[in-house]
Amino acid sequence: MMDRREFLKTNAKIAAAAAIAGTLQSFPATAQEQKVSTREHNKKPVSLLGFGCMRLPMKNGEVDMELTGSLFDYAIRHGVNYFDTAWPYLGGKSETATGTLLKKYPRESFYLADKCPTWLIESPQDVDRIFDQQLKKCQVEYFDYYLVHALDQGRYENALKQNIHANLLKKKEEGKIKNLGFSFHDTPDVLEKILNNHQWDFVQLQINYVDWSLQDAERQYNLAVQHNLPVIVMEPLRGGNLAVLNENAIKVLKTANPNASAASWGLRYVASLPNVLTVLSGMNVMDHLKDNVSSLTGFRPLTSKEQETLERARQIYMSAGAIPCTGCDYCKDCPMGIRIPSLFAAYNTYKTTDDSKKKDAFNRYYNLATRNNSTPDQCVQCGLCEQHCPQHLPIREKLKEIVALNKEINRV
């Protein structure tokens, strides 16, 4: 892991490369429109706050179409105009819901992703059924942005198998994807040979001031820098645990400035990187979308001095133990049932709260994560949770840890 003054080094380019604009070129909004910063990619604006459409507000197992509308709406009216959605959110329900609540506005007011599923793609045919049946769900009939949805070595040997990229291409010749990439988790070595391997427009990858060190993705993002391709942000508050963080870095962070979020840090630290396209955040509370706007709106990049405040709290965050996981749900179909990222939000939740209230946490998560009945300790030690998870964490030894967590509070 990068030491402190590594960080601080590291950390002082990208705020000096910002302040300069470096590839993509940074559009302050006025005070009186209210409009998110935006960055030049192909002679066209990208708003720098993307709507991630991954955790939609939900109702009784439907997406919540009425607040989801007043998010999109809110958003749009301050300038948001990049939305990302992709074959399994919300069980498929996701795309169905962005196209319905985008169809209102004209088709060259904002910016649609979607992605192609490689796990599912079997045979070349596949490529274009799937592709289709997005157009049909999202109500359009081109994508600006499409992408190879989560690659790793093991999904990227599929693509190989089954052409996926040359597929793509010819969709792109003709003219239904305007832009073509693909959305990342492996180590950096992976990335370069896809790089290498084939031409793209732009490059979907983690980051955040914890994973920059955590999950190298300080060289991912230079690889991306060396290949020219904007990249578009996922994860900048790590599932929301950057927007939380634990009672003393939050002080840190409130006596540098009182009336900034904890998210609008995060927000602002990859904002921060000159070659970041747009940033995707997933925002199913009104409150937490106007946080995220305000802290976009007439962008300012980190000063060294913020830098520096950021790290301490970076460091005692970390020093807590917390598991990092996004609560990306890709493991949630465990044949137990065991609710996997609702067990390491307890035990976060447990790592990150002041001693006094610790215990009290723990159990209020620990008995909604468990209210089906699945507890940690019904592990059965397959491993197919590990093969889906995109941050690669020991699941099976972490659930044997709120094993005895458990035990240990409570005494069973």
Contents of the next structure:
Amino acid sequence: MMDRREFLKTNAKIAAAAAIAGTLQSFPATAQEQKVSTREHNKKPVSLLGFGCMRLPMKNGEVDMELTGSLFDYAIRHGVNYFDTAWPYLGGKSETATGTLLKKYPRESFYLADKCPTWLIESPQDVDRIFDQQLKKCQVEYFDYYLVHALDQGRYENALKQNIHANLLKKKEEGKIKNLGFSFHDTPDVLEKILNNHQWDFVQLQINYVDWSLQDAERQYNLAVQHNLPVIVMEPLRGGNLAVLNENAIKVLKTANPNASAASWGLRYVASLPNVLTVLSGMNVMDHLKDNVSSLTGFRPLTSKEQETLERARQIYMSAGAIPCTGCDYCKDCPMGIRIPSLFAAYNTYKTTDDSKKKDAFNRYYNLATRNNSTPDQCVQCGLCEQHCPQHLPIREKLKEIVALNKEINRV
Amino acid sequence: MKKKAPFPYELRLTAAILVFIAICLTFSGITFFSPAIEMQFFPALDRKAWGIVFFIVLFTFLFGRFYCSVICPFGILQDIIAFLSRKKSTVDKNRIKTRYAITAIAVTLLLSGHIAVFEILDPYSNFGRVISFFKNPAYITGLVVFCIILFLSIWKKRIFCTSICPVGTILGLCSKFTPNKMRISEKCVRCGRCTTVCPAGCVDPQEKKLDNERCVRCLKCSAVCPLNAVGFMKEQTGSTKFDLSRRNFLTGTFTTAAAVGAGAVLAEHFNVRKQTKTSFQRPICPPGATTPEEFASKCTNCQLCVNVCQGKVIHPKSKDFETVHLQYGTNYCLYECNNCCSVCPTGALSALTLAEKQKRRIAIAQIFQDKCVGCGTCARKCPQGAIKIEKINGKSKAVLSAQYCIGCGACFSACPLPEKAIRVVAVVIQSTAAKGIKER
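Would you generate the structure of this protein in the form predicted together with its partner chain, following the form predicted on its own above?
Below, the chain from earlier opens the complete complex, with every other chain and molecule after it.
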């Protein structure tokens, strides 16, 4: 696998190539698009920034194809070549949109990643059925990267029972999957078991400077390094939360570097890990895409001084007591229709806003979240949300807290 | 004196009786005969079965409103009442304005997503309500409908069909412009027998007129005519021309236009009411509905599901719930039954297979640990194996694995405590549960 030296070598080569190209051609700098840095996997370059398709822009309940198309075009023009989608994203609309929009590019010019929804697998045939449907939805003949989706202890047991790994290995032999891996949300012990039990080509982990300690991402990453597996990073910004942080944390970052966005700190933090192959970010606004592209173009790892600054910002951010929800919306099938991420956003807004504006901010978010008449007090404690939450949040407890908070601040 | 009834009339009568019996049998739970219900015009329109709708429209255009006398159970019911009341008919007014206004409002509302008027006036659904009442006198809506139709059909036989029924009006428009009309020929001596038997009041031998728009094709006129002077025939010189006087045409058009406007206003009113309605109790809809709102927008409250439900757990719409809904108590939704969704003619319930229905989550159980005594009755009763008895702080308690729960209510009915330790709450949108655990 790629070690630091190789990585530096690659970068040096690219820099050299760029320099040569620059001297040979006399076009103005703007005509030559600056490209995102790459890392090698199977001797092929993978862009350090990967396009996550879980949060594509929506319009009237459908994927906004126009905006998504221009985002994709911009990303590809700037060297992004890794696209990551999955069965449940956007209620199944992500795969279709991604496939449709990538169709105009030559198949070998991009890497497409898709995932097997383990929780829907009730018999070995389900794997084939869903896989074939995914190929059709994405309009491709094969997936470059295919993942067993969101493994944790319970799902891994089901995956074992339904023999998912062996089934997918067969597809790899048939050439329908180029690289087989899994995405993971549980403790390092479970990760170790899964890594030891099967042969994998890569692993997808949730790494960011908050989860490095909060969810033991450090041990998870190290396990992947021990197994010599490239790491694909998801949630580098925790669903955009680390791009917003809060006022005081932002102040720390801005003092250190007035030009760098909070998001760029987060991306560079994970990209500084040498075993990281690509960093997935779900970008649905052109400005975010541009910012992320520039953060990882001509990439340079965080210096130790920058690491210290970021650590200070992290501590300030964590002390506010926000719920570490990434807004992935895997809990969207609440039988009572409670919009959990939106309510958590209300709670977090309350926790991170100045005292004078706290109440109004909370109410604004709360009213938006309960527009469908599903208030948190309707929770029947079934716990389906917690089964789906990749962050393993105590959602039911937190909803009770929100009910109490709502009562408290709206009585006063 | 009495003429032997001709073959077409007897065929029509036999067919009508057979269809009527088939529909009654379906309502009593023998779903083998449900094709008779799938033929119903408005439910077919509601579930977008365009093939059936097109067939009925085309058939009506070619031969007239046979639908009303053979397929429609409400029409046949009126014929039965009229037969028993033995009253003679007279020529009736042609209430163009009334029926066009009603239908235009109904259609406008339907197109803007409100089923309201059709729900109240659809003949098949009204028949369903009547039969529901006779099976279970608690469902009082059926009694109201029955009294009204009893009064109307004793008073003027098929006045509902010719002046009120939106389905009849639509089909009437289909048969109005057909070349293949029933007519009165020159042979007619104006004896008037046809008028006395015509349930629609649309035969007028004095004027030699037969209004094909209102005629329900009962064929009684041709059956009683001693000279065979009435029936399907080519236009003859001397016979009446198709009568669409300029005035009638204008009245019809104006009424329709005005009613469309009124319908649009009503639709707006319904929209506003829907939006401003903030607190409501969510009904548990039968399996196959998605959301209560969507269900309500398609269900005509015909109560067929209420009647075929083996668990007797489905109830018609009531004061508390604006749609057909499930009420758990001693009854619950039986695991091995998918009658409701397999018979629903309107598409309000999609036709789930038994296996699909067994995984359909229509509600979800909530166990109150503080009340539960851990007896395990619910766990034994749960068809999905969703409940286990576990030790919590040293005490046995029922614990729910929500991913298996389909909200059938078996646990609730099983709970022996007078103050149940379980409640079953409707979901906002029906979803698929995990396949139940077999080993129990």
